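One chain follows as structure tokens, the form predicted alone.
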Amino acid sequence: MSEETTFFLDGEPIPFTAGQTILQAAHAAGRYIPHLCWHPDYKPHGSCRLCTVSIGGRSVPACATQASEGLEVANRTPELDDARRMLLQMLFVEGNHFCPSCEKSGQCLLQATAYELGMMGPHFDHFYPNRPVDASHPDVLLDFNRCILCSLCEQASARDGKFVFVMGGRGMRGRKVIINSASGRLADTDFALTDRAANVCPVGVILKKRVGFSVPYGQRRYDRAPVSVAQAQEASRE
């Protein structure tokens, strides 16, 4: 298959190479498909469903669907964006995402995606979960109240060869990230700031101590440009 092979995303041709998914090819081409749990360095997880697109009227996850020649993919339609806003609202009420007081504000993919899709409010009743905060590590704070179960920390830590983070539990409310130590505390692992897992969290769960506000509000990643523009700019530099 030649490198000029293309599919169509909202009517625009997107080049792809054999084995690329729709989301991988769109990202490489600087085209934005909303997503939360997908990261270009890791295996697709398919849990957030934000990247759902439509092919011939059938809904499929763009992160796990391979591109093929001539495919017609609908992405930013009113119907798909409506469904995405509802998924975002569910994520916001299932956790404690108090954006004005979160030090990840302006760098948070969940917040930026909500802005991108025009989410104006949570719609559903808040759960206000009471999940643990782990401040035991000298360099990192963990606030699981903001976890969206993307599993990126688990994959990144496995790539680090440390397996500090593990997905455990059952069911929507029982599913959670577990710290892989006898005490369950991050301080009792060999986790380090240089780990891939220290920099992969798309929301405000894994926070580095003493650097939280080194970049002031208004100058952060998604303060400067909407997520669709920011990611396209970053893809062009990769």
Given for the second form:
Amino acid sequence: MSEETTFFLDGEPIPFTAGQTILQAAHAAGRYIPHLCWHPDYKPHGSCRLCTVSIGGRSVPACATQASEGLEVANRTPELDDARRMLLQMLFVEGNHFCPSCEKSGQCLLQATAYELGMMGPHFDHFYPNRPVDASHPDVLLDFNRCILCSLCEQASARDGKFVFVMGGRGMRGRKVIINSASGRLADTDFALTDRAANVCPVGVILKKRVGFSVPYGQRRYDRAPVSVAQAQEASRE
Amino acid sequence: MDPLDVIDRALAHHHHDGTRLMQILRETQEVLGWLAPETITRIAEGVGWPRAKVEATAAFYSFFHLRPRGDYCLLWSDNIVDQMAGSQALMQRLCEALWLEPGRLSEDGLAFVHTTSDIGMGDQGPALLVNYRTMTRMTPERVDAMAELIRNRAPLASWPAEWFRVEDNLRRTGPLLGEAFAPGTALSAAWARGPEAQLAEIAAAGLRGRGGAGFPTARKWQACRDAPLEAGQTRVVVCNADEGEPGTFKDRVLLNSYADLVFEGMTIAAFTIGARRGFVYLRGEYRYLLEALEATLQRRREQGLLGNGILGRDGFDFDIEIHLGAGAYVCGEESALIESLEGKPGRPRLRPPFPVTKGYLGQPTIVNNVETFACVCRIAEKGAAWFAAIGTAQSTGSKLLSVSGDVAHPGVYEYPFGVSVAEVLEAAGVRNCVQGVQVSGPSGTTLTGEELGRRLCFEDVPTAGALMVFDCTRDMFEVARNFAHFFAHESCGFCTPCRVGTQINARLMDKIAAGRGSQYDLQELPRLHRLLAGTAHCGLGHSAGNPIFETLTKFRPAYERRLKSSDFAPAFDLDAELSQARQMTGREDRAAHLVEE
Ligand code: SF4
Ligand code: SF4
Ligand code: FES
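And the form predicted in complex with the partner chain, for comparison with the form predicted alone?
All chains and molecules follow, beginning with the one already shown.
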């Protein structure tokens, strides 16, 4: 009886344990599959579709697909990366992303992934949605212009037992993060800087006040190494 | 009545059960008109959910209103077939008579007029919902009279009953609907057979789901029957009556005139898989059917055909509840439907697990189409051999077809599978030459006039049962543009490709319609289609690009004749952008315009 369980990611063997998803196992092995809405601490959400990989010609989300023995998974093929670039472009034009002036620049997963995949421009016409910011809370600013609807704040806040953020609404205009107060303002919730949800946003929506730019541009997480390398390093430290 | 009493009554009616949130919201809104922030807070306390979760559900469905919608909320069906019958001009006329703009509540809070995706009345449009009651066959005269009644604040009950009449328009019956049915006979036959033999009978009949995908019914049931139960669980039977595909309305006829066939089919399913609980997920647009369906359920309980000890047999317990939807096409997807049944936004689940093992509240659940249950009932009554002899080898039995558009006799037709499109159209009476036929609604297939010899069956053109007919005077580009907007409106917004891609599709189609399109835009459309088909989370996204791709392939001139000749044209018009500046400065002279060389 063999203990070895492996699948193949672009031909390279990846070990996994029963119940692990393709993305989980790849991440643990220090292999990069592009992703935005997945986070090792939370349940897969499956919404960004950046992690789309191909198995026998069929596209599936790596974050929500179980690994199985001997599986041949195509990941960084030109076709898949093309599709990923298009998805990134969609996310950029759907919101309002002004990277050069964004506090999160350099540590934003969306921006870093766009660099990783060589996205050179937005391609589609911008939507310029009207998404008001919420500066009501003493310690935290919410700038939904950059929200990619990944649900990580919802999951983290559920873990906090507070349900401050809940994904609601429908469609491009309607779908958004709903704040758990009658006024819809963060100040009217029990949200605190110490909450798990305060640190989970992969882009620049949930921002701490008064610490902006404390790490200068050029020295930030993804300034030092591209996301594929940075994540592999982080995974090996875990 | 005091708003608090209204809310508390709805809460009590549903035992403060959060999984019944949709019904609580609806019953509250039916009396209060909309869901105010205080209402949401109260309901959240009442069901013990975080407030934001209640708001998230309310915000998901088109028919729940978090802002006032006035005393009269008038929603015109925006199906392309309603548009062809003149709905847009009628809506405009109504707005002018009431002095208001579509999509904006009148200043005095009297009325709100807007469009809604489709209300299942393609055979008797233009149709609309007035405070969620269906009105059919609108005319300019009716619109004028209606505006008068609204201005006088006449209660709906005093409006002419004729306006609310919905016809079955059942034009041709066959093995499924042709014969009378005596409630209980099919169930008794199934009982005599026993569950295993009944399942084998369904398998031998070759029954495939009537919702369009055509999955073998027996295989789905077997998987559910084999799924292990945890303590306190039961198996669940769900009838998908969310008939939201524009152009389809055959389930409406089944529920209106053949509800016994459907309910009995569900009960046979329950007996076969060992389920104690059943739901009919009725689309919100069919709200008008609710009371009659409840009455039929009650009669069946009294006849011993539902409830505890069905047919006098100890331990044969099963009952059916009706769950009303609230205007969300995506709930037709079975896992989204189950989320909705649990009181949540109708977002398709990640799979596995599949509903047959973990569905409603984690219990093994089968979800089948209304027509599938009616077929089950007839198979139990008449046997597999009888059923299997009808139709084709891969598609046994008959199919109900909703025919609408440019035909003399729109309505529902029953034909054995394998019938040609031409034969159906002949019966329906085509007036003009046929340019195109949309099969199975926007997410289906577009056939050209040359393809009418094709057969409706899983071997050739599979169908959920809709044929929308477009004669030679119609603009197939506008048909596709209507569908593009439909998907942009109905995307649940969960996944990136569908949420954003359907919007880009709709914008590109508008750009082309405005005469600003180029070859470049025509190349974008198939690219978007491929992305959606390859990366979206559920069937809605996978098929959202279909109608554009198909019309672009088969009716390309309809697109090309609108293009500017250039390779690329921007979506914005520089001169038009200056219009505000001109308005503010009061200038209209030549120098205030940017003129293209
Ligand atoms: S606020 Fe941040 S964490 Fe929450 S959904 Fe938006 S992008 Fe994700
Ligand atoms: S494909 Fe569309 S409808 Fe389906 S999950 Fe994605 S956004 Fe929702
Ligand atoms: S990471 Fe898998 S869909 Fe977002």
